[in-house]
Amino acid sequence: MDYIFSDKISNLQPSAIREILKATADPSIIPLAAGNPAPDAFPVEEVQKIAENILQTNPVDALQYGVSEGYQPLRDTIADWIKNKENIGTDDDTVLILSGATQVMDLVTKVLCNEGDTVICEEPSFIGSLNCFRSYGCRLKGVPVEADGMDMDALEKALDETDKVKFIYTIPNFQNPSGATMSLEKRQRLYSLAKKHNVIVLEDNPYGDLRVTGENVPTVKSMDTEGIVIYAGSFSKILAPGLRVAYCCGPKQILAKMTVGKQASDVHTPCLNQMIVNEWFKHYDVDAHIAKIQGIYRKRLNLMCDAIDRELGDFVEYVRPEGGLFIWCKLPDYVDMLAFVKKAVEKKVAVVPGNAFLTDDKADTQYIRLNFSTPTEEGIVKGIQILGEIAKDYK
């Protein structure tokens, strides 16, 4: 039969990243396209012990249905953690546990937006969030990302000139894909502009704990006195992505509606996984673990940047990030970016074409995204060497 799909889904395309990742199933492919945390960053033995203990001592709670808002001990743990660590949370805020940070984006959009409403987002931005916004029929208004974060003059212009703006989406720390970190001054202005225009800010911070150099910058949520910021965090990058445990902190009224939306989606985040995260906080030194993985990523980031300088230094432009997982490289104007990506795959190196991260994914761009957390150290060096060999053909 002929299948007719909904208007909301028919115009969505498969994630370019996921499509490229299919190629990485070939073990000979060097996966510079991925965004997976480094396997050696997982606290495997700790999680094994925690899970075993939970299933021995409290199996019914772990295997039973749970409440949609999340496992209350974990909600309390997270509220204390982000308050002490980032000064996040007021009496008007609450914490909701989600099944991965993308569900935060999904539920915020579901709760706040009607078809035809506008989401202002960084340009470029994370493809998963962009596709989420598109799936609800939202219009996307991109604001350029500079070395120190979103262009605030362009944001102000967008707010002044764009109709039906429901929220501003930002990844202020080690932005995906650009690697940029928003300066304190820009964060303060972002909050001021959102307050002036009565617009919600969705602050997505999955990489904030992956800082390898420089000083921490206060979150936008820590400035929130008006109840206009929703903060999204995740344990995918500091514990394990397969657990699918994330959280958000925001105004109680909004999160109550998000809870209703979650009930219509997956009912609740798996109880066992939530209990594992909570027990991890109770019995292990989370700060020491974060310091350990920062060391892993510091080494790999520097290894990749040094290799880029050595093999591609006169061919690409990039800004060395202060953390995160990604490096955003600009190819020369005379190079066909998509052809370069295809040649890389043919030579067994997978990278992500930059247009995947644009509000208009058919627009031209000279950028590619590289990831340094997934490949081995040997893979990083070899992969950049191969890209350097491809670059020589263009020279």
The other form holds:
Number of protein chains: 2
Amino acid sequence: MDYIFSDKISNLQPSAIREILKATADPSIIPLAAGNPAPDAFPVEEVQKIAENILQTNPVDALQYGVSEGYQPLRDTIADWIKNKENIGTDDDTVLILSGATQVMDLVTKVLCNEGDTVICEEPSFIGSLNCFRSYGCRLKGVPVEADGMDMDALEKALDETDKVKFIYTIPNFQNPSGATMSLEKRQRLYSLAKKHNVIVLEDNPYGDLRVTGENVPTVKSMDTEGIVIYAGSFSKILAPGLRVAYCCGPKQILAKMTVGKQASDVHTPCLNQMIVNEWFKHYDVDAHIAKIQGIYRKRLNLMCDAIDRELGDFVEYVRPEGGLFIWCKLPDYVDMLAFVKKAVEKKVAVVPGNAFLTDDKADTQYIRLNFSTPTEEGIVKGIQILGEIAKDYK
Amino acid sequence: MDYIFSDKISNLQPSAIREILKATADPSIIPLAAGNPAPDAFPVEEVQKIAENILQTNPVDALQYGVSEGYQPLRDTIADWIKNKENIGTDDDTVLILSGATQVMDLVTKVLCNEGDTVICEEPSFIGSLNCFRSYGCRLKGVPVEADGMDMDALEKALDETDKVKFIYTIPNFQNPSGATMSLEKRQRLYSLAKKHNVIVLEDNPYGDLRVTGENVPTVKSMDTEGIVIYAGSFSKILAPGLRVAYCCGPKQILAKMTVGKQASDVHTPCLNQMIVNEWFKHYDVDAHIAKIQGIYRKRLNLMCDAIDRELGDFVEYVRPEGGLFIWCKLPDYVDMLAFVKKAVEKKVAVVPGNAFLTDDKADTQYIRLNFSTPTEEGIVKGIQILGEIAKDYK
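Switching forms now, from the form predicted alone to the form predicted together with a further copy of the same chain, please provide the structure.
Next comes the full complex, this chain leading.
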């Protein structure tokens, strides 16, 4: 049979990163292409004890159907946590538990967008979210990212000139892939532009707790007096991605529609996994754990940036990020970026070609994305050394 | 701000069942409205041991990101299991792991249907799946269910007369809500009609292992020589729904598109949960466990049907199902069904009004759905007794 696929799916390609990662299943390849948290950042012993305790004392709640909104004790725990930490949440907001933060993007798009509507996003941006928007037949309108976040004049122009914009998607902290953190002034301007144009802001903050230097900047959601910001948070980077537990905080009316969407898509997030996260908050010092993993990533970020400065100093341009997982490097104009990436894989170093993160992934770019959380410390140094050797061939 | 929702979501209402269940959070209400497996059917000790062992011996795989297709050992385990048990799967098929069987419906709809396309389904059918199809802007075309499954003449007529039919959705075993099991002859005719009309069959079999009497009937998927059947199976009813692990088996080409859709919707099903299911197969006798829960449900099904015969014998019409979780009861024509359901809730018995399961949920029906897996055995007897008392008022 000749299968005919829906319009919105038939042009969607598998994630370029995941395709590269398949090539790198070979364990001899140094994985600078991935985005996996460092396994030594997982609180393994704590999860062992918590899971054992839940299944001993409360197995039926862990194994039975739950409600689509999420496990109520965890909803309460998160509401308190983000209120205290980031001043997020008003009386008109509520918190939902979702199966990974990508599901926040999925359900927001489902409830807000018809096919042909536009999502404004940073350019470059996280490929998983871009593919999610594409999978609903949305058009993408990219706004360039500068060292201090989205170009606000370009955003204003995009809002003025683009029809049927349903929301603005932003990763304000240590953006994937650029590493940029949006300044307070830009966050304030983003909020007023969204308000003026009656457009929702989808603020995705998976890396916010991975700050290794500098001062925390208030979230856009903390400025939200009008009920126009949906905030997405995740436990993938601070606890464990394999549990697939994330959350969002936003206007009750929108989240009620997202709940209806979740009923019809995966019914609810697994109960055992939600209970593990809640017990982690109840019995352990989450802030101390976050401080610990900040230490792990501070060391790795500096290791990679120092290696780049040493091995690739004249060759690439980049801005040292204040946190997150990624370094976004620009190759010289005379270099064929895709050929460079291919040479790197041949020499057993996997990196992601920057075009994967563009709204038009066939557009030209000189950028590559490097990750420092997945490789070992030795892998970071060796990987950058190899890229340095490839760079020498261009001189 | 006045929120404007997408066309496909703005008319979708929260599940009527879940709304009724909220009214029944009151523990004094007898829950004949739910569809939860009986907690005594959960292999609690086994899951305790398995989870402990996984988190002791292989914590990083359990907590790290996984691949969208699913945990490979579990994919292999399931492929073998359904091949041996149901002769499901050809060289052109593959198996994906999904986050509950509703996600199978979600991704099949996403990859096959544009807005305005038609899904043919049984009438009545599972509200969760109907809402899933609606959430993609699909039209629903219902085909009446008879005691031996879908009316095949009506199906043929629907296929002849309806434009842009993308798939036929069927629950062939102990259908939710009707309890009907499709005969072998009808399954064969369904397959040839689908083949003739170049239409995919989505075979949803969550209850197949819950047969309490009679002989197993071959699945439609076992007849699939043309690559036109997608089979959905679940561990919600035989292991535990709170784990949210399900699977589908179908043509590689379609499942590759579904994988792209899954990447963009929840990335992957939680690793710990997939590993628990796989270790359950490796270390325990799954068939023996299924035989045990069949015993539990046989007793409850007979208890409820005997109570109905005793207390409501002259009042309702129903066909005793050969398995599953539900009894589908027709009230007399002179009874206002919705008023009856309301009276039942007032007398502390929750049942589901049958219109919830119709393609047009505002259409009239005399049916109600009763569930025997969620209440205690005492609750079953008492609940039907109370319905019997209400029935007396009509005489």
